[in-house]
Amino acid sequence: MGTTIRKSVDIPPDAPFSAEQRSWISGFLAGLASDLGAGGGDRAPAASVKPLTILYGTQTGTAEMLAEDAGQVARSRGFTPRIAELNDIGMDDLATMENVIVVVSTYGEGEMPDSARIFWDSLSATTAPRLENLNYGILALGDTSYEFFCQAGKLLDTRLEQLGAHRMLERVDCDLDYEDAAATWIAQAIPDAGGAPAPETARKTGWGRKHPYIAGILENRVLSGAKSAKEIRHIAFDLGDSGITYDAGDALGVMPVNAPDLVDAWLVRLGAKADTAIPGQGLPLGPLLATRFEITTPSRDLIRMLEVRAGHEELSHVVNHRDKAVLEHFMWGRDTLDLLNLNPDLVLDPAELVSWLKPLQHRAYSISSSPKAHPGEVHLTVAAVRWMFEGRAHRGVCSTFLADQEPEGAQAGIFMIPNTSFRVPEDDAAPMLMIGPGTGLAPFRAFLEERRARGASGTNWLFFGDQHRASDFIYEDEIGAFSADGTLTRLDLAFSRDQTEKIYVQHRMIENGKDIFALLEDGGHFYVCGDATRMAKDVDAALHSIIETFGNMDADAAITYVNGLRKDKRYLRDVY
């Protein structure tokens, strides 16, 4: 017997939807009923269901992963979703859409991620079309430790509203602990379309941030020389029977544990014992500080709450000044314990203090191995961060957690973070140019292993640099072997402190600008990995200059050329 489709759609009064959501859902389903034919008859096949467009802007892959999750929910509820990167959507295309969900992360200091920059430039232009027929929702990802939290999502939300689009539900701004909030928002954003649901597909493994795989550490060795100012290590994990798979270009999430001596110092400062019960928490104070909370980098809430209680003139001045640069200068070298010690006489309630702390988060590292070269293993290249401040040793949370693990019997919780936006070219004949100073070399070690295993014929050109060749040329033997067997076609080095005038990778790029432009003209792929604050910006400026000079273009034409590389997925960055 056929299923009757009603022209009117009633939503239960206790359903968890806002007025805007109710209006959108009712209109959507009423329109769907009209399309399928009201008054009786067999339900139309899923192919006739109105499509839903899910767009994402990502830097490291998380927003894309959530977009795929939203797509799975949509299919299970009768939609035929289209999932696409924001940069792949032109304004003419956007103007034809009716129902859009956007998942977008914020990169750097409030910037659009690379995969959304071209879209944003077009959307924010005065030539952007009116979008009165568009219903949209935005899921924003960010980190509250940054001043411009979820700024990319906020900008898109405001601009779409300015262009006349209709918000189907309120934007949600997710912190690093995003899973529950994102899942709830997605469930609310996608109603049941009434079509034949597609079967849900499970992910490859169940390992994730909340349920990491406990992997054994196979190798932990220092790569940097004895006279280096850095401590860079090669760390290899055994994937065992986890079922975890990955591709060159992906990242590995590592769940750290806070250093035992730091936890002990906190307990001493609080005048509390490790077994002190904390109401509402499933663990006593000691294990909470070790495994559940971020106790090195202070949250904004903690700084604000402590300022009110500490009676510390300089801290109060810095906080009330509301100047990011002033706060950063004050915090330079300090961790959260240093802030607690600003007033040693201040008595702090452990339960209240815990409420000011952020959850301890995973750290993501670019994978430095190809699974084709190291079956059953995954490798990282990690710079251990250590410094002294006011006579006390300080450490980076995860880098030293990994660095101080002895390989024999050592373990760490890990999970895979796919990043399909940072991949070796599918065409093995395509040229590849890689800019990776310092630990930015990590994914390019993986890329070279991948290209060698695939027998790729394309040019592989690497720019690498650091401070001193004698002590900072990590993986020198392996790079030499890549050169010897023809995998690495060309190598340019920039060791900044080996001569009076500092030389960086962007200077080597300018010196070889003619050949770089020729490689791009030949279909080359341009990759950058490393520091986003300075290096990546300098490299980007050098790239534009090279294109202007050797492409005989003005600045605007060079920008258009680079945007073309981005759109063609030939200018890709893994920056942090």
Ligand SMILES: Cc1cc2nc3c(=O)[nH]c(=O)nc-3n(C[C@H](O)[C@H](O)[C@H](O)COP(=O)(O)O)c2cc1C
Given for the second form:
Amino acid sequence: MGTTIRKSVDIPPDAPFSAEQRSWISGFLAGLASDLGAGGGDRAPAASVKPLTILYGTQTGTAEMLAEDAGQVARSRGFTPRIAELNDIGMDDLATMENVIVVVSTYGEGEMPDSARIFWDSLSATTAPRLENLNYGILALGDTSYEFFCQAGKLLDTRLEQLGAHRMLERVDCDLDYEDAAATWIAQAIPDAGGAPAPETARKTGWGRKHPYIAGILENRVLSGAKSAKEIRHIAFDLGDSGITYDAGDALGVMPVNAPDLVDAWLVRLGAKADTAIPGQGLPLGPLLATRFEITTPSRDLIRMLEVRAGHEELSHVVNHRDKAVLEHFMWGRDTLDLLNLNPDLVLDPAELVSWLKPLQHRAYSISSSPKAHPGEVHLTVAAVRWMFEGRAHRGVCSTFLADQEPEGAQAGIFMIPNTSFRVPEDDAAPMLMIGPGTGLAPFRAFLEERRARGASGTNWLFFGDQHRASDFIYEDEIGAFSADGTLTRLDLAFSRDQTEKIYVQHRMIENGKDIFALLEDGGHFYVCGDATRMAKDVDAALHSIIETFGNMDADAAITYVNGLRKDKRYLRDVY
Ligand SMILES: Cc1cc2nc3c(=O)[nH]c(=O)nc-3n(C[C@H](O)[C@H](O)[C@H](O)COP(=O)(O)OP(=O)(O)OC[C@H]3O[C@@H](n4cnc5c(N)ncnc54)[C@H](O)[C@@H]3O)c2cc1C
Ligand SMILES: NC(=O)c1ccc[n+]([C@@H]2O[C@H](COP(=O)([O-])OP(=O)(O)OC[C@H]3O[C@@H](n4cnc5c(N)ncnc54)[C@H](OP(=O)(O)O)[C@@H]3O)[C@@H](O)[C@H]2O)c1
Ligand SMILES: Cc1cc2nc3c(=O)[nH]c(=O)nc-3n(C[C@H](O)[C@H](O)[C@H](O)COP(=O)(O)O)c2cc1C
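Given the form predicted alone above, I would also like to look at the protein as it appears in the form predicted in complex with the ligand.
All chains and molecules follow, beginning with the one already shown.
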């Protein structure tokens, strides 16, 4: 059965379009309808349909997944969309495009994700072309707990407008629970030429953030030594009959439950019982606090709400001072309960307080196993976040939810977060260089298992480090075995606190700069995982410096060289 094409084109009255956008869409649809042979009958061949390009900028795969979803919607509506990473688009190419949808996340502190950096450098340059023929829409992904919420999407939106491009619908900025907002935006962004019902973009089958698989925990073992300042654990899940598959390089989403003693402390503080009914919520107060809301780290909005009520001079001072550093300094170590306790006389209605809380979110963990080495299992390498503040033990929600599980009978809600670009090289002969201090080692255990299972001939070189060799050399036995059987061809270690001066992975990189440059020239792939704020920046600087020194290049040429690696997907980062 062919799809009937309507001759007249209706835009729903509640669609978020300006008059100009309505006019563009009407024209777009009318053109599309005539292209398709309005009046009914089979869809015309895709080649006659107006072009549509869907571009994504992602760090951990969500924007790419949504771009694929948008592609699916577009195909079902008669388009033959081109889907591409932003970095793969040059300005000449962009200038020829007519209709573009961009899905982009934000990383660092309001920065572009790696796969959009080169594109942004060109777009923001004074040499960027005028884009008067371009119609665009932007779906921005972010997290409201960051100061620069959805900044990458905002920057792209502003710059495209400056260059003369036409915004065809308003940008939507999505928080971590992006699914519904993204699906609605995609359905609106891609005109329905044939009156076909909008297909579901959310994956109906399989497990996801809103429908996690309840997996058994097979193993929960401390990897760090007794004298370590850290508590890094190996956690293994049983994938059972879930049908979940994954590849080395993917991340796992874990849905935590808040610690029972913290929930009890909240109930005591609120003077309420666990079975207190909360209007409009399907659960009473105790289970609500345990499973539905973030009760550890307060959001900026919650801090502001509590400041108004608390009548606490110092809190009011730091909030109203409007200096981020001052507020961060005051908040360091404090959780929401500490804020509630600033004024013990403050009485809060539980229902009102609950209405101020943010939904409890999953946490992502880089998977540290290859399914080829551990069929039916998925492994994580988790640093338990624990600290003391004013005599009370404080914990990170998810890392300690996992760490404190007794393996016997324990379960957790999990789902896959595919990261299709963070993969071992397709070419088994290509050399691989991995920088993974601390928990950054996680995906590289998976990569080494993967390369061993594939019998890959390419060399594998690992830089690892942490505070002390005696207590922090996690997976030392396994790394020894990878070296012994030839999987790991080279290992460089940087234990930062085993001597008076700090030695970090980037210092080891500089010592081995000549060989690193040779590896890159030989088609090697360069991977980084772990701390985003300090380590990944310093490693990036070391990489540039090595390329300058051993490639005999100036700073600009080294930047171009690194951008080339990015474009070739040979400089990949999984940083957090
Ligand atoms: C793609 C990706 C991959 C990741 N992979 C891994 C991985 O392989 N292994 C891993 O362990 N983590 C990994 N993480 C981090 C992980 O997702 C969580 O952020 C981490 O486990 C902390 O979550 P939590 O719920 O335990 O802590 P939360 O409840 O989120 O609390 C964290 C907060 O606690 C506060 N805090 C932390 N330490 C202290 C302290 N010493 N003193 C005072 N306050 C403190 C800080 O405000 C911090 O924001 C990854 C993150 C991403 C995005
Ligand atoms: N969002 C969260 O709540 C959360 C939770 C867990 C972990 N994390 C982050 O995840 C990252 C990984 O944590 P981790 O415990 O596995 O390891 P880590 O804190 O990154 O420490 C690993 C090693 O890196 C060293 N290091 C410190 N600064 C560095 C720099 N600028 N360049 C290179 N190396 C540096 C450390 O040395 P020294 O310690 O001696 O300086 C240590 O030897 C950390 O950034 C941590 O903050 C975040
Ligand atoms: C290390 C890190 C930094 C982030 N920085 C920001 C930020 O500055 N602003 C923001 O809105 N979101 C920020 N986010 C949230 C991501 O944009 C959000 O999780 C998004 O859904 C990820 O999409 P992706 O998987 O396509 O990269 C950050 C996330 C991480 C892990």
